[in-house]
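Only one chain is included here, represented as structure tokens and corresponding to the form predicted on its own.
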Amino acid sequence: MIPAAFDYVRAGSVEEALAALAEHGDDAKLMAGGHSLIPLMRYRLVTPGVVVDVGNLNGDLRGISVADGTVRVGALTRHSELEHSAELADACPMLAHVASMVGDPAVRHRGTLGGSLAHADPASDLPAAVLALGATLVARGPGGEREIAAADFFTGFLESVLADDEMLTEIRLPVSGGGWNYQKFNRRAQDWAIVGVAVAENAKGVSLVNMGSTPMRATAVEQAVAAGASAVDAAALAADNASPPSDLNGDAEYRGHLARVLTERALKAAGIA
């Protein structure tokens, strides 16, 4: 389908982008790589009157740095940059690995970390990774910057706590220590995950892909691991408090089974339980 008519603004700075958002309110949408917004527009699931293109902004919004035990990633850093960064592979290898599993090379060369997180798709890989890693997301708006824990960022299907006049600028993660693993089950290599599981020892995090209306932490598993449960016993709780969808790829019961199997594999592979 063809998107509904819209005006196009190419922002030359963060300030210009924020000014456009402030002027047009909820009628405006930010676009970075476009892989999340454009499909929604083509199906007319969203019909913004103004598209504000921030894809060519660089500076602090793009790049990876490590200092004082913290990894800082600009929101416009592309998946392919995460995938191939030697610095990230050393400081936060799970994020680099998960980025390498997003879509295909064409998607990874245009898609951005901030765009993926702001899109808030529960079937997406990277939101689960930042949840398990205990990331902090930095948003900028008219009132300045604010820090948001990844666990508090996702509020509903394709919804987050970002205000209409805010944009993500940076993702901060602790330097990794200990085991980690990411398990993803799909029908074809480039498909969305039917179910996925991310575990990170340093953040004591276990998160699930496509097991509810939001990217979610598997808190029952985390608590069981913290109490000394085995991988088998902890993984048995993976679907607790989850609300997996039923669709052509599998019903809720099947997804619950996958979550338990993949969580057990991930915990064992990471050496966490």
Second form
Amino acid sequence: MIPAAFDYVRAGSVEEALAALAEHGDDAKLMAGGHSLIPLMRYRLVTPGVVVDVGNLNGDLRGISVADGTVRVGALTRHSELEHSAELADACPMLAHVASMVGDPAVRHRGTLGGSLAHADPASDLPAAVLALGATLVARGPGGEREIAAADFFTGFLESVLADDEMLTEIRLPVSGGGWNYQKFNRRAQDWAIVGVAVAENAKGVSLVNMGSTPMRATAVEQAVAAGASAVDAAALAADNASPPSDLNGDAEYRGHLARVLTERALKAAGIA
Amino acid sequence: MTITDDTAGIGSRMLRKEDGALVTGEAKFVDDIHSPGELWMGMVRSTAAHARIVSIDVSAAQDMPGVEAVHTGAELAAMELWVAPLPCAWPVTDDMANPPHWPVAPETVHHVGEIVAVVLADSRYAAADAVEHVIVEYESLAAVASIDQAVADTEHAHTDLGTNKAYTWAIDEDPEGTQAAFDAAAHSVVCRFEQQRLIPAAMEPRGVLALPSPMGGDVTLYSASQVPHILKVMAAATTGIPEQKIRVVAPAVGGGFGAKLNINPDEILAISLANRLGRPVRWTESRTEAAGSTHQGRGQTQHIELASDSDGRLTAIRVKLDADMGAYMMLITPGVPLLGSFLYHGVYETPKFSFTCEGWFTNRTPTDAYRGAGRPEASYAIERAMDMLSYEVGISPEEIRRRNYINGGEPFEMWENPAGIFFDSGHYLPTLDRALDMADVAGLRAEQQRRRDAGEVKQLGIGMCTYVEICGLAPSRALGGLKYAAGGWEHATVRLLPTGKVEVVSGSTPHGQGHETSWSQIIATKMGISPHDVTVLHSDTAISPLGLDTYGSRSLAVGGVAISMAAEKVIEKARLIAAHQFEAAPEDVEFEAGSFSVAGTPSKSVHIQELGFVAFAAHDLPDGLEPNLQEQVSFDPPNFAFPFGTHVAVVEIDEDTGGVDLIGYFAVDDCGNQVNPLIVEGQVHGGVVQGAAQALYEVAVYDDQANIANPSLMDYLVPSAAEMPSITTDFTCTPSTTNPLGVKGVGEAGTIGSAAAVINAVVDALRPHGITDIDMPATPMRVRRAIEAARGGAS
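Please show me the structure of the same protein in the form predicted in complex with the partner chain, now that we have looked at it in the form predicted on its own.
After this comes the whole thing, all chains and molecules, with the earlier chain placed first.
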């Protein structure tokens, strides 16, 4: 529980943060809320030489705005801000709801949307939500800004396409309508999901939490619903192509079962008969 | 339910005096106390469960910045820092195996987490960095990773013992008679229950700080301990430092649950190294480290058989325990299962009773006391088995209990149980009736039936448990008879100060119980003064030299009674001074609400608080009377105390996911007279949650190489308030006959009742599937798998 020694840089601007990343390369880690990074450092599972703290960069990087059918969320927006935003409740209610399911109030007041996505934990709630919602992630690096579709973002366990010298600045989501639901199954309120299922926009997007090394779309379910299958029949396909982990909370087979049960519940709650 | 801060004494819901300091950070825990020049210990811990140490390379670690020294176990042994292994105070049989347990393993390690070398560095960070650079080479030996493997006895946890069996202990006067009862039984059940290992998870981890006085030759040990007095004796015996040179202080201590009643390697290392080096030495356990550095709880396989007549009346109980000692005998490791031995018949009469316990070594963290220590295990076994017998006989769980309660459920005193001890008092039926009523079990059963008929996904289960426990440890003679090394008395001093205020010095050692409040209330009632005029001193052997500390729900029934008796002695001496002032005979002086007066002459009166200065000045005391008003008592109770109660748990099970939701909990407890009902309710709440946690959430998981798989609170699931229902409590009052206050004890009661009640509820919900038992913890996957298996494997 004692982290190894590291240097600490508090960035005063995005440019400063990017400069620090450019200087230290893969020896540097960006820290926003710190609620994923610091525990890993305390277990010495990660030992960055430099921690670049962007947690105090507010301004454009923090906040929610809705215009022209697009919701823009600054990467440093806290989960609690998503949870309590009236604008978001209107424009993208699922994201607000999923944010309210993350961890406990202390975590939600520190944790940021960008931090959660960049951490790319397949057991986290928000990555699966943005995947189902068809979000676009905006990253800045030395070469400027680029947009990445959420579907292309997650590449492996705690891995994404984000380069060592890039940082997320914004998450863009379409204003979403239609039936939605999020099912999270865990044993204690503050825990990660053993399995979670997000259904967005009448099941145009369906995604799974903790059913593989990355958050993942349940494409077979999406296609079945699009082709007119019932919730029961579509949900039966939920674990197809998934390779869930086995741990003390559940083995792969049980996770597959949970995915089917929760998908059926989520589809029905989203209005799919 | 109202909370008041009135100043009344015994029986009032006074707010706890301790809490302001505890919740604002004013209270100092060991980790808050620092001393210039202190050295941090960093423990190099074994990553192998059973292995010979081939070599330890400390060279890289030694050269790191801030590192003062790195010592291996062999070096420390050569330094002669200790004269005896860590103590076991409870050798339960004459031939019990007790392999030496050194603070640092000199040659062979016997569990993951055992210390193999110690780093001394000038900061916690430097120590942690250096620990990573100590290279240990092990030669693996076969590890005994489970009770089953220990009992099979083909591989040995201690190679040179040649067996894993540590002892056999029995209460079995008439095995043939017991067998005959089973042969003749109309109904019988054979049960096997697993008491999984639990990791005690007090809010404050353990920690130590040893402060030497090189010129004076004495040393002070601060430790997050429940047992500073016992630690002082044992530290002297283990290190050879003269006992009068050792002072032990337990400052604010954040929970213990038994896990802080041991004599631990880190404590002995800190005091002996500080004494040798002449520098302060400290260590604070990390949460992950605790899985190997602090003892664990439970760890038993229980075989219990019940025989009954055709009406379900018990004719015999036979119990066989296989108890996991872990790798070493710690302070009371071998005795923990035996604390339950007297209770395996529970609250029921049985003509025949046979009990055998075998203790087994494994290559896992040692076990020892954990909230309830042996009694939750016993209560679980008999209360689960009684439900299983009720299924067999075809009557309800409450009916099987009614038919078997001691004395038909009517009041009794001094009932001799089949193990030969006397239950001080009991009256079981009202707790059952009240609990059934409070929970509206009749209404719940109707709702349960409705959901079953409708085939709903969420099914209801209702479970109950009537427990009895043994506490108020303990009559010293009885402990001697059980081969426990120490006595069971408690010591108290009551001192009336010159200004009329009162100091109480208690040998009990609070670590969250609220002693300062309860002891003040006892003084308030006894002496007729405000509880806010009382200060309680404790937990420092220099201030409170005599004491046997806090465990086994003993503080009130032994320590609180000692305080009450010492207060009476102060009053009796004060009465002599008052009589002298009144020029009356002492027998004519009455004491009422704090004031002395002469019978029939109410105009002459003096308040006891005014006599503080009189006794201090000593200008005009009766001839031969010593100055000052200070009296002490060592109270050795004549018997144990036996609290009891009935709990009802209500669960909702999602049959598709297997998720179990504890949605209602109703507890009716009887701990005799209550000093502070607010504190009593708090104890019941916490205890219930700790037992429910065993039933549904907690288990220390070991792999087949005896590595612990879930040493962090991410994977070891201590439930939070969000997982628990609002707990409804009520009480009956059957005073103890063991002590003049009529009090019993309540610190462990909730834990002793709740695991069985919760699992009985889970099984009740699942019974339509033909399921009659489920292992703890009843995890969603385990519950779902049980349903699938019952349905013939279909998902």
